[in-house]
Amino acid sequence: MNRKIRLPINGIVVFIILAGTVFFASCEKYSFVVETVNPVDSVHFKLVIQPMLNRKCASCHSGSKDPDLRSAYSYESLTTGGYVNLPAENSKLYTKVISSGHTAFTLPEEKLKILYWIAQGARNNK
């Protein structure tokens, strides 16, 4: 009474195909469109830089930590506090943004916008 149970090969193949289809169909694919930043385009402080500072920086730099990056104070705090100067790559603001302590808070294209804004003269434009 020693019987061997043989599983039909076709059933196993079908099971594997169905399991693989369910497994791979359940995976979500995310695609991110990386924003490109043109160094020739004007970077506007009030339209680009300040909203970024509000989202990314103002929670920590809200008056108790220098520079004060709240909307009413940020431009003056950055320009009179020595945070923006040329060459832009060496400015205090840009070097802080790319430093290991701050790099996780901004995306690469946001860092470029800050760099280009400083290189364009760090104007308080609209």
Ligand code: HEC
Contents of the next structure:
Amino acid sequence: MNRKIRLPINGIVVFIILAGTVFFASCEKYSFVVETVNPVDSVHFKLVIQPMLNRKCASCHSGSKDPDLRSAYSYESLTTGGYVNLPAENSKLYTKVISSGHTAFTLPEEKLKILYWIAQGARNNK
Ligand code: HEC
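Could the form predicted together with this ligand be shown next, to go alongside the form predicted alone?
Entire complex below, previous chain first.
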């Protein structure tokens, strides 16, 4: 007896299309919008940079590890320690923040804020 096994080709095609749709839809779902930072806007140390240092850095840089990034000491520590010299992209602070050991601590837009703050003169502004 010659029994032919018939593959449900139509079903397979429909399945692939549906699976593809779900796959791409799920990519869409997990994509996120990266906040853009305008290099022309002033980045304020006290309002923007220090709160970020408090959240992301001060747990480790709390006095015994240079630079001291706790709010009472960070500005002094960064400026006298030579971490925020120009050009900003070569500064010790920015190169550390984008280095492999430290890159995970900040988001891309936070790295940019640090870069622009240094490029704008690393002022102790509100
Ligand atoms: C989990 C602990 C930890 C966190 C969080 C952390 N650091 Fe560090 N950091 C270190 C250690 C350890 C070193 C010294 C070893 C090295 O250079 O990587 C260091 C070194 C540095 C240096 C270089 C110091 C020097 O004199 O060469 C800078 C600048 C720095 N960190 C900035 C930051 C900033 C800014 C943040 C927050 C965005 C941060 N760190 C978050 C642990 C940490």
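Positions refer to the first chain, counted from 1. Note that the rigid core is defined as the largest set of C-alphas that superpose within 1.5 Å between two forms. Everything numeric in this text was worked out from a predicted model, so none of it was measured.
Residue 104: CA moves less than 2 Å between these two forms after rigid-core fitting.
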